[in-house]
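Form predicted on its own, single chain, as structure tokens, below.
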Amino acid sequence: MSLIDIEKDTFYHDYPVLQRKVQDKKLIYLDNAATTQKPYSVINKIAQFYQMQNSNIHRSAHSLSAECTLEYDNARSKVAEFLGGTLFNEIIFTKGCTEAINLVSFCMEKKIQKDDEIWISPIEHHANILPWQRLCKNTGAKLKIIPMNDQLELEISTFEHLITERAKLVAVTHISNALGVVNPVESISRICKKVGALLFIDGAQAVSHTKVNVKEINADFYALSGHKMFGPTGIGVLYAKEHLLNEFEPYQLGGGMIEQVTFHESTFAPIPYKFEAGTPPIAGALGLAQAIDYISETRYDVILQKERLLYDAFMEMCSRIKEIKIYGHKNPHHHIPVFSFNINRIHPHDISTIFDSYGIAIRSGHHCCQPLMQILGVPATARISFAYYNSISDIHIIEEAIKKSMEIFIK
């Protein structure tokens, strides 16, 4: 498929919500870092489950339960293959990326001692900060921050000199939800292994943009969220190496994760079921599997080429507007098309309101990255985050909305 064909086929016809209007304008959805839209195939799969299959799994011998159990287990296998061919029992279904992070933080607590170190980066989402803060508070460990340079990229060489064998875990985002910067997770992994630290990667922003192979990265943990990769809300994934999951105690207790229960003691099911207490997110898992099929059919090479077109076109447009300030993006090949920006003397919420009048959905605020905003010296930014179903024509309307914002608010 040529670049011309990629631009011509915006894929937006696969997404029913993109056919609607907002403020009597065609919807231009540019808040993909918050959540992505869902194609018909995902929506239809979830509807089919509730209309024709709805049953609990791993509990009954009747036909509906058997069908759902098979599909649920197949969904886990599909996720394992999607992440680079991991083991079936290394995939834990959660309700989202946030729960996956909390699961690991909770289970790590017995492994952490006073004055051990947990390292995170300055560009983390709050979900990849708060659980580690609590872990440090509960254990007496120290929370350390990986240095960042003026280009808002991690200083990996400096980090390598700072980290010591006191480090027990490094938790970093694969791709920043605020800056769009792609962190060098392979290099970070190499540094972790050198000092014996575990590596946790928040992959929520990565999996809709780039192919991920956790085995090649040599990640100990990798978390993702279904709703940020064209799947449903309420479903996430934790990949963890088998030996670590076997060492961990269960995060939650209840039905589905037991082997034997008496009034005096209980034993737990083997992994992965040991970490899936209660009725699991069955519809979510099936919808996630369908989203993986959709991405696989579209192909990452097509997604990457389309997003590079959008990236270059947006940056070229911004180069014509001296009043706009984009944070980061000094090295374009280290970024995906996610842009935090401000326009002189215009509050980000006002920018968002003007954009909405053009039918454009963007984010304004701190993007769950308040420590990063403090480093940038601003309370908030506006954020445009593209997906491959956006088009070059969307950027022309963005430019109109920016000019209207300046006309109204810059006297």
Contents of the next structure:
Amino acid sequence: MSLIDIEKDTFYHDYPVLQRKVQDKKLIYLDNAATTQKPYSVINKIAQFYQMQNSNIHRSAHSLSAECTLEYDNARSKVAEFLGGTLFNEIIFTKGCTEAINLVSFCMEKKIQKDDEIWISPIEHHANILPWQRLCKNTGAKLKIIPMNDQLELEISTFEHLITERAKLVAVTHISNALGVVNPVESISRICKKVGALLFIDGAQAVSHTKVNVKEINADFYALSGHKMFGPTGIGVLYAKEHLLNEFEPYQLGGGMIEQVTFHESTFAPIPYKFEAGTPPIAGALGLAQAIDYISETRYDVILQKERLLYDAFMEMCSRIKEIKIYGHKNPHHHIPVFSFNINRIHPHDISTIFDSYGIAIRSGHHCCQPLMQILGVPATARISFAYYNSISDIHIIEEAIKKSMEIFIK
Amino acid sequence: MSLIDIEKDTFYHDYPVLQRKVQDKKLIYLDNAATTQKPYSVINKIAQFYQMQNSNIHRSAHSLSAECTLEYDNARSKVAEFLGGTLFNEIIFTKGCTEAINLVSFCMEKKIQKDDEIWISPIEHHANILPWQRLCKNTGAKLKIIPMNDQLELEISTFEHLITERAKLVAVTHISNALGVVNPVESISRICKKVGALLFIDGAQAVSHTKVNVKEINADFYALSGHKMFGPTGIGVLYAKEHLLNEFEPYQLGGGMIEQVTFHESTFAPIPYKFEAGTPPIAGALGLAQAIDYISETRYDVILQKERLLYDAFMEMCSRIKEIKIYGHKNPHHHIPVFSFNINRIHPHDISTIFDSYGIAIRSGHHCCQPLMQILGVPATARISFAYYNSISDIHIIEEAIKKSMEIFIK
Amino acid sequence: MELESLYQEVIMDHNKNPRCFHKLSEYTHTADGFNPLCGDKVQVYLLIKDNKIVDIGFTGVGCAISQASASMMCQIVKNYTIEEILELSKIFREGLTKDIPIDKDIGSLEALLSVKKFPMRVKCATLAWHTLENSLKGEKHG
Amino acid sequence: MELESLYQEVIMDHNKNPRCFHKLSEYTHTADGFNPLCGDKVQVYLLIKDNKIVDIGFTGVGCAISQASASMMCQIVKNYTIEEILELSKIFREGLTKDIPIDKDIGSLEALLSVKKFPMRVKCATLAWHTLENSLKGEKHG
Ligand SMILES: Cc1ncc(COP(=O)(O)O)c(C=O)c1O
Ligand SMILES: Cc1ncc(COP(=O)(O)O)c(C=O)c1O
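I've shown you the form predicted on its own. Could you give me the structure of the form predicted together with its partner chain?
What follows is the whole complex; the chain from before opens it.
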């Protein structure tokens, strides 16, 4: 696809929601970090599954179940390939990124001892804070925070000096949902390997924006949510290295993950099944696989180029409004077009309500990053999070909405 | 609806899958205990959500999010009403019945001590065995088994004599997925209350067959899966009494379930949110609510009557084939039309493959009930599990398939 | 336009110049209010003598609606009895959440009823009132 | 009809009268095979001398396909070298799972290739072979 095609800017045709109106205005959906929209192909895949194939997997010998089992297995293979060619066995379907993190933190408990250290960054989502906090509480380990500079980017060289072999796990987000900053996961990985710490990467925000290769990163764990990458709600993925999954005891217990069960004791199926107790979100897994197909057809280089156009256009517009304060983004090349901002002293909720009256959906609040808000010294921010399907022409309407906010509040 | 309408037997029109063919034959889907089919209205609801409303809940002030939050709340209210008028706060959305059981077994750990007793029945699904087994292992409590008579029904009066105040929890299935037997949950509940044990009911199989009222049963916990009640995969429900949920610590941790978070400690949102970390399966919850609407329109009395017709017709057919052995079902009034059986010494897998060549989907195996198989003294059974939408005329084809099995194997 | 009814003159005035925006040096009741979804915070302080509100103040951070609502609340309830406050709170909150018209005079609070058309903002408008009610339930203090 | 090719004469015969259906009194290698999804079980016993299978037996429970496959396997591999067994196992398993025609003569095993049209039954047909391979990997015994 050439730049000219990208500038034609017609990707939104693939997304039924983007054809609708809110408040009598065309919907301008800029809350993509909360959840992305779904293309027709994904929606149709889910409907089709229920209309034509629906059946449980693995457990029955009849044709319908055989079809579904095959499709479910193919979905797993597709995810394995999508993340950089991992093993089939290294992909666990979960209900979302949050569950994936909880799974690992639960299983790590047997590996963590008093005075071990777990490192996270100051910009983590609550989902990548609380489970480690609990793990530390349960084991006596210490939760340590990677230093951040005043450009709101991680201080990797200082981190490298601070971390020691007491560090057993480093859990960082690949891309921040609040600031849009891309963390240098390769450098972090190198540092982890040096001290022998495992690396957990929260990829919830990354996969809709950039090609991920967990093997190149050399991540031990990588977690993501289907609904944040043009796929359905209720499905997520945990990638984990095979030997780690083999060492771990199972998380949830139930059907489909056992080998032999008596009232006295039970043995478990091999990975990946050991970690998928109960009927999985089958339609969700197939929908996710379809979203991966969709992304492959669209191509990440196209997504990246389009997002760069959106980025530049938005920043250019903001440069003309002195009342707007964007957090971070000093170095555009470390960022995706996800912006936390405030306008003078207007409260973000009020900004969000005013934007909504223009049909613009943005989020206001702490973005599940209360510790980051404490560092920024604000109770909340407004956040515009673009996806590649957003239109460059919509930036004019954002400008109008900003001006309206100022008109109402700063007159 | 009159009996005449029920005999017209046209409910399958509501289900797109039931219009399809397998092996060039009309699909006769008799694996309903594994998962039920979905009516058009449920499938359309899910597609419509993604096409028209998709957005994250709770977290944003924009219109789309407001719509979704309202619908998600309404879905919870609908479940609360469906289960007999429980409180909104007593309904937790999970990814399935298995997760609901795991949640409770995790949270109960703080309440269980060495030499306490947890009682289950011999006919439980692995999902309602393994989590309690682990709980016992972690706490030193004992797993006790409710006695069963040779009609394969629970011996309630013996159980009443055996149970003591050491019993802290009794976990039983409402209806068995392997035998179709309906457990006397009201009597079990009364016995629990006498000794002060909590009652956990696995309702996975019950809700598609019979009206459930958790308050009349006086259950402390009740768990179910959406996909087994004409709803989508990836969604389930835990009902738990308010005071228990308030006492419990949270299960999974993440966004949406917090009050205040710092790096040092966190406080949690009130129930039900405390137990719903991360983006929930939103489309799943709305689909489940739609399934509840569908059931209400169809009416349980109609379902019951239709299932009785299927029951009688099937039993009548089997009475003419001496080689077929059905497990249990001595007392039809304690059973729904779910039958585990064997035909002479033909292995259930072979039965299942032969049935499949007639377009009939049945399941063969241990049905996630290995301990029950050990009691029955067989490695596996074949299982026919009817839903009310199955057609009485299909029973002739079942008969043909049975005869074909005998022809191939017993000649 | 509905936006104008939400951000009308009187509300913007209370937001800019909140009345009673201070902690009382002497108080008998207090409570903290917090909306974890958006981070709005409010603390309410009451001095109650002989079942009557003698003085009231609030502090906190939040959006225009939550700040204005707290300010207007403090202004209106002074000299009310506890019973009168609870009744007004009920009427006001029902006015925002139920689909029935209010038949009582709620004075300047009327302006806040426009929030009803913005369902995601209703909690902003009721936060101060919930906190006030909670403070009355709590242990006496001071 | 495909059902007839699955349950053809030779397979039904092996199922009804499985060959070598016993535990060996003397054996050098053994392994247990189990398919948790369906409960099929097989134990394979081998007596290997000078790299050659001198005797083989199996026990277990399972469907017609898994029983017949184990029986046919035992019959065919007697006197094979370990290398020959492993090669045959590979050819047979690939014949069942891959979309390429087999160019080697696999003798009576040919009959079992009809299982390919029943994907959910492939594991039944390969269970005995997997178990045989596992027994060869294991510690020598006896
Ligand atoms: C009685 C019973 N309990 C629990 C479950 C587990 O349900 P799910 O797999 O939907 O979590 C099932 C279904 O397999 C069941 O039949
Ligand atoms: C960076 C990050 N991590 C984790 C999550 C949690 O994802 P989910 O809510 O889908 O489990 C989110 C989304 O809210 C996120 O943005």
